[in-house]
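In the block that follows, a single chain appears as structure tokens, in the form predicted on its own.
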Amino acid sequence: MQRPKRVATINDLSVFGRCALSVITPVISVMGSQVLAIPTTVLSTHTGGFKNISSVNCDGFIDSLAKQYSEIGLDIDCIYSGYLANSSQFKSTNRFIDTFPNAFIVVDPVLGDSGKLYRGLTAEMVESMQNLVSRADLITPNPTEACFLTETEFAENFSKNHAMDLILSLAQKSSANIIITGIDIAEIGKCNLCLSKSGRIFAVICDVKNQSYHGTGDCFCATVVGSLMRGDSLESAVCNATSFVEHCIEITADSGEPERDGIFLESALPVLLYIGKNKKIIDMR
């Protein structure tokens, strides 16, 4: 048996709230890859809806890991970055990527939502993220992040032509496979809009209840990464991730638990052992 693929995940760790490393690690592990969880910031909870949050930045940790891993000859198959707290962490992530030039690079450009930057992020960090996505093999922005990366005016709803313009503008910033997650397109509804390196543009339709939970974007991206690491195509990976997030929302939606607490990932994880492509796909051109 060959060793499992190794995925270095550079992201924040929220102790409570089911997001970032606390959901990324089990998802990718269940799908058969080894996770090297690298915290950028450790928080008592995520920042959505909680007060009196305790946090510790892990500046310098990424560089120290890269140095040790290089010294021991550790191979890393995939580097998957998410929330980066400051410009220093962007520089460290770039150096980490330089250390492992053969790794598949995934960037979830965590910048904001609903047309606004997350608290504490600046225009300078948007520019740093633009540089980081240019190095990626796969990027997974939400519509807000896609607009910031392309300096495009944000819209709550997109026409098909507007959405196509947005993803093609992203392609000018990065030669990666692109997934714009959870975009509302007037002609087809909510979907995950994808552009492959081969030039194919397609949408995977989302069938979700009108509820939003923290961490679903992390679950989505982690499932895509886990699928790709086990050899699935981009199309299958997006279908798997869409189906899994829908399942997570479905089993959580009627519980009465606060949305800020996240989805019931613990109950959903076994689905990943047999999840398969079963989503409606629309070719966009």
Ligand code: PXL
Second form
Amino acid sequence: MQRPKRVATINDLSVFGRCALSVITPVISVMGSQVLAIPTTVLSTHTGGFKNISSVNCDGFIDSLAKQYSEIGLDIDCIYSGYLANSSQFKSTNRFIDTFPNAFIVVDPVLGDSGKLYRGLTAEMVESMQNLVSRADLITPNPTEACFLTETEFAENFSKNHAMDLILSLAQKSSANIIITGIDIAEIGKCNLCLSKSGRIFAVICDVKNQSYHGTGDCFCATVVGSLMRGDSLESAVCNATSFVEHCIEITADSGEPERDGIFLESALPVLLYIGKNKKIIDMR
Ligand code: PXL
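The form predicted in complex with the ligand is what I want next, because the block you gave corresponds to the form predicted on its own; please supply it.
Full complex below, order starting with the chain above.
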């Protein structure tokens, strides 16, 4: 048996709130790849809707870990970055990527939601993120992040033409595969809009009502990474991730638990062992 693929994921560890490393690690592991979970910051909770958060910054850790791994000749198949809290973490992530030039680079440009930056993130970090996405093989912004990255005015709803303009202007910033997650397009509804490196633009419809839970972006991106690492196409990876997030939301939605606590990932994980659903793919041009 070949060794499992190795995914180094650089993100925060929010101890409570089911996002970032707490959801990425189990999702990718269940899908058969080994996760090297590299914390940028350890927080008591994520920053969306909690007070008195305590946090420990892990600045410097990424660099020392990269040094040790390159000394022992560790191979890394994929580097997947997410929430980065300051410019030093951006620099370290760039150096980490330099150290492993053969890795497939996934950047989930965690910056904000609903048209606003997350608490504590600044315009300087948007610029650093613009630089980081230019180095990626896959990026997964939500509409807010896509607008910040392209310096476009945020909209809640998009026409098909407006959404196409947005994804094409992202393609000017990055030659990566692009997935804009959860974008509301008037002609087709809420969907994940994708542009593959080969130039295909397609959408996969999201069958969700109006619930939004914290950490679903991380869950989506981790499922895409898990799928790609096991050899699925971009199209299949997006279908798998879309149906997995739908399932997570469905089993959580009637519970009455607060949205900030995240999805019931523990109950949903076994579904990933069998995921391979073919959702409808809509070609956009
Ligand atoms: O899921 C995105 C995310 C990740 N990490 C932290 C966050 C958020 C969103 O609020 O606060 C610390």
